[in-house]
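Only one chain comes next, encoded as structure tokens, the form predicted on its own.
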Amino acid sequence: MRSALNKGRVLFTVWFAHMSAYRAEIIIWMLAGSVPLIMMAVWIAKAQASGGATGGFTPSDFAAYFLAAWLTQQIIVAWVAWELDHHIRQGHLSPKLLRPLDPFWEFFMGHASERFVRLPFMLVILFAGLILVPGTRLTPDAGHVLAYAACASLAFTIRFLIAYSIGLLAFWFDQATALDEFYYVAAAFLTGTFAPLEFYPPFIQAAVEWTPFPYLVYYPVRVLTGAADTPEILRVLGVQLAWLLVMTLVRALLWKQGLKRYGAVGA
């Protein structure tokens, strides 16, 4: 256990230093992921035009929702599918296989450390958003913040495992990243980034519940903003843990079978 913790600490320290050198690039990527902030302005305008509320959401409700959605989206962003696709197709994975550590953890720590680099910038944008929309309250109490931290951490890990599994498809396909691009399109609609899922038709809401999408953004947002009570928070955590187990098994299976194919072509 001590050895594993020491490896994790070293990996985190190295990757944090590496990511800190690309702060300007990280800010650019943060601004590129501003869809929730754009949708916040759209829905606030719609609520104001409708007499002060739309679907039970007031302008301050929409502001809290989309600020929380933007924050969650920033936490769960993952690009490992592109990295794996490049490493596998170019043969750069080979030297990593010689190390006494699954490459998974190197990629994971790279993503985790990057969250801490972008954290100060996220807080500045959140603070600005709260000022721009008077009366906006992002969360009711510290308890919901702690519950959100757990939900967001699980959401990040699930999203990372999904991206990692997509990247592993490069063992079989030349353009595995095309599937990751499709994921981004589907996620924009099904995670609650464009609108709260309450505004979707009931049959779509029911279907989406059987996917991991709402548990990546929508439900963590409900937890942070206080819309979810204790039973719902426990249910969300339970479903997230189930998806975490599923994606862990999928990742392990693809890795095991992919390595056989990787070695078979002499890479």
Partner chain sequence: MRLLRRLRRYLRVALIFAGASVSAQLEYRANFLVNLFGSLLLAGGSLLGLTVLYGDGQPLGGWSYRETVVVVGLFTFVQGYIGAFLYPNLNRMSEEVRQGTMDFTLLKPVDSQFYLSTRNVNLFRLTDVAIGAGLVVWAARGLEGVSLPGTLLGGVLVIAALWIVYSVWFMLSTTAFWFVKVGNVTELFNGLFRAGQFPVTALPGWVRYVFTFIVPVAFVTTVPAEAITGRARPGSVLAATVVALLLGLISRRFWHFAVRNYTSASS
Second form
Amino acid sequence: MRSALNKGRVLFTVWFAHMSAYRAEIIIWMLAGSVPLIMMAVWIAKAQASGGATGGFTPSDFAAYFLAAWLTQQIIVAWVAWELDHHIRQGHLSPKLLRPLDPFWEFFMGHASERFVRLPFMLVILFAGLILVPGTRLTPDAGHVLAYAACASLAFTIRFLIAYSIGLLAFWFDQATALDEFYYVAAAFLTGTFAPLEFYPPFIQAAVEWTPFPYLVYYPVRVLTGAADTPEILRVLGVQLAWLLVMTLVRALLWKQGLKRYGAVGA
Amino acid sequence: MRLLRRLRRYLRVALIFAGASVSAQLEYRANFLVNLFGSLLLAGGSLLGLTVLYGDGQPLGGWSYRETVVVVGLFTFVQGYIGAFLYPNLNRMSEEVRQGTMDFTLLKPVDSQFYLSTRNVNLFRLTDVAIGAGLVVWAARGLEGVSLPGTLLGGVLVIAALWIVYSVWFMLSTTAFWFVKVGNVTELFNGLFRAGQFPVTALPGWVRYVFTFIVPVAFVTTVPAEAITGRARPGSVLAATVVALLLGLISRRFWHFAVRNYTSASS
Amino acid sequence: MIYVRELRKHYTVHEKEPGLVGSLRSFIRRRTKIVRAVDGVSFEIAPGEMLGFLGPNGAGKTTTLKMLSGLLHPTSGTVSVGGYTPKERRTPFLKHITLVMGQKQQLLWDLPALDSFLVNQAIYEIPNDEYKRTMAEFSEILELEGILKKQVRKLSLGERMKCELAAALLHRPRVLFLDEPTIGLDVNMQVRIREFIAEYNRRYEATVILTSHYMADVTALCQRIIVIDKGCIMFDGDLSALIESAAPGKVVRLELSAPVPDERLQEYGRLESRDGLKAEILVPRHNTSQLAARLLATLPVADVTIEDPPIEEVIGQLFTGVRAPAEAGAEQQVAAR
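Okay, that one was the form predicted on its own. Can I see the form predicted in complex with the partner chain too?
Now the full complex is given, and it begins with the chain already shown.
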């Protein structure tokens, strides 16, 4: 146990230093993921055009929703599929495989520590957004903020496991990264970064409930904006834990099967 | 005569590049299906998004659903163009500067900008081009304002749009000479270009000006779509042409400036 | 320590005809063929032994090494390293071995090497005092002073390799798999790395398996040689036995003080080359010394050297069955020094 903690601590500090060397790139990636902000502009214009509110959302409701969505999207972003694909196909996985630690943890710590490099920039943009649209407020209640921290961390871990599983497909296909792009396209429309899910046709809302997508952005956003009550928060955390379990199993299975094939791609 | 000979020589070089990169890609035949699926997913998602946006039956910034589909079609078309022609060429520039292989490129006896811009074609991303064009045709057939002259004007404006996108993309890639580590600055454009899937009038006041004059996204999708749907304004047609020519010129100048200041990777 | 029986690794690869037409054809119908990278290899290695793997490119050396380290799962056959089955990649096994690849690196590119060492210390659970002791030892032998705190990307190739080696041996493994550890390094650095490996082997009685293109690496470190070609073992035994069996003669290099006709030189053995006053004669190994004495007594000799033929040549002969020109071999050997 103590040695596991020590491993985590060392990996975190070293990867934090590593990621800090890439802060300029991180800012660019952050700005590139600005779709929720564009959608915020479109929906605000729409609410204004229809006389102050559309579907029960006022301009400042939209601002709060999309700012929270932007924040969540920044927290859950994962590029490990691309990284793994590269490692597997170029053979860089080999040195990592020969260490007595599942390479998963190193990738995971790399991503987790990167969040903390992002943090100051995220807060700056968040506050700029809150000031730019008058009357916009996120929840002032400490309980909701804490619940959001839990929801967002779980969402990040689920997304990371999805990306990791997709990346592991590089053991079988040349095009694992293309599959991750599919994920991005689907996520852009189904996680809630395009519009609050209540604007979607009912059958899509019902179908999406059975996927992890709304639990990555939509529900965490409801927690941060204060729209979710305690029973809803508990339900969201429960479903997220279930998805976490499912993806952990999927990843473990792909990892076990994939290793048998490693090297056949010329590593 | 000399110009014609030169043109023919460059055309031949471009064709040889295209042939070589196409046969390299045919190696990965699963890519074709994967990309086709990705394109369909993207187009389907965009249409779903529009359905959500038009859920209350109100027009968006003065554009009807079908008219906006023309914009979405053009957006998909341009994305395919970027994926097929710009991305596989220009996004290698930073890597070339980093590794010092840019030296070889600059020593080739063809125009270096031409060489860097035409070496590769990503065949499979042409699926986006086809689907985008299909969407435009499908939407335009059901619209009243569509006429032959308007469509022809639209075609010219699309060419101007492609030229604008190329110039901006090329300039962003050229910054690699200075910001070696920053890598893909073009991701910035990618993020902002997402605004191009809506008519620029769907955005509120000052945001609209940003996407017209600071980031010329409006000229890429909205202005050609205006011409096709029969609502072209002489002012914006003229502006699009001027912007295209100007950006072309500036990007060329910028490239020469960058090459003069190139110090080569000595490490 | 290491036990390998009937080891095989077969791959399926796609074949493609050249040109656009060929590409289109293989786009529609794909032809495959099976490559036998390693095809029935058996050997045993004792603890503390240093073994050289020789063979041309694509002979199966690296594939074998990767199966021994557990990276590749064998198609068939048995491998046992220190009592473990490598492909299971159990933690005690991984703490027991290391793999160094001259062309792949594990150090974090943008950070000082010291940071990568700390990561390895944590991952391999090396106690602090042991870590300090090992670091002090390695710093001394490899002269790491002053380069540990520089960013890895700013190090020279040689400095980087020293750090790679230190990082790979930090947990004091008992089995070392070294795949081209000196590739691309200058001669001084090659010697330094070689000395370090020899020292490590002596101090910790580690088993070392080495592949290299530089024959000097192998001759300096290894007693025993396995020559592998097309996935099969061609020779397994002593380096000197290999030379004796493949090259039954020695080369006598003469510098004459006065002209002598070719025929008089041919009395002693096969005349390999002749250039004015210089000559090379291949003489039978068993009575080299008698012949040399007679030669000195009867001919006007200014200078004489007697050597084994260059090892590159001996190995080359094993693969091709044809003798390479003696001169070319000699030049190579000079270049390798």
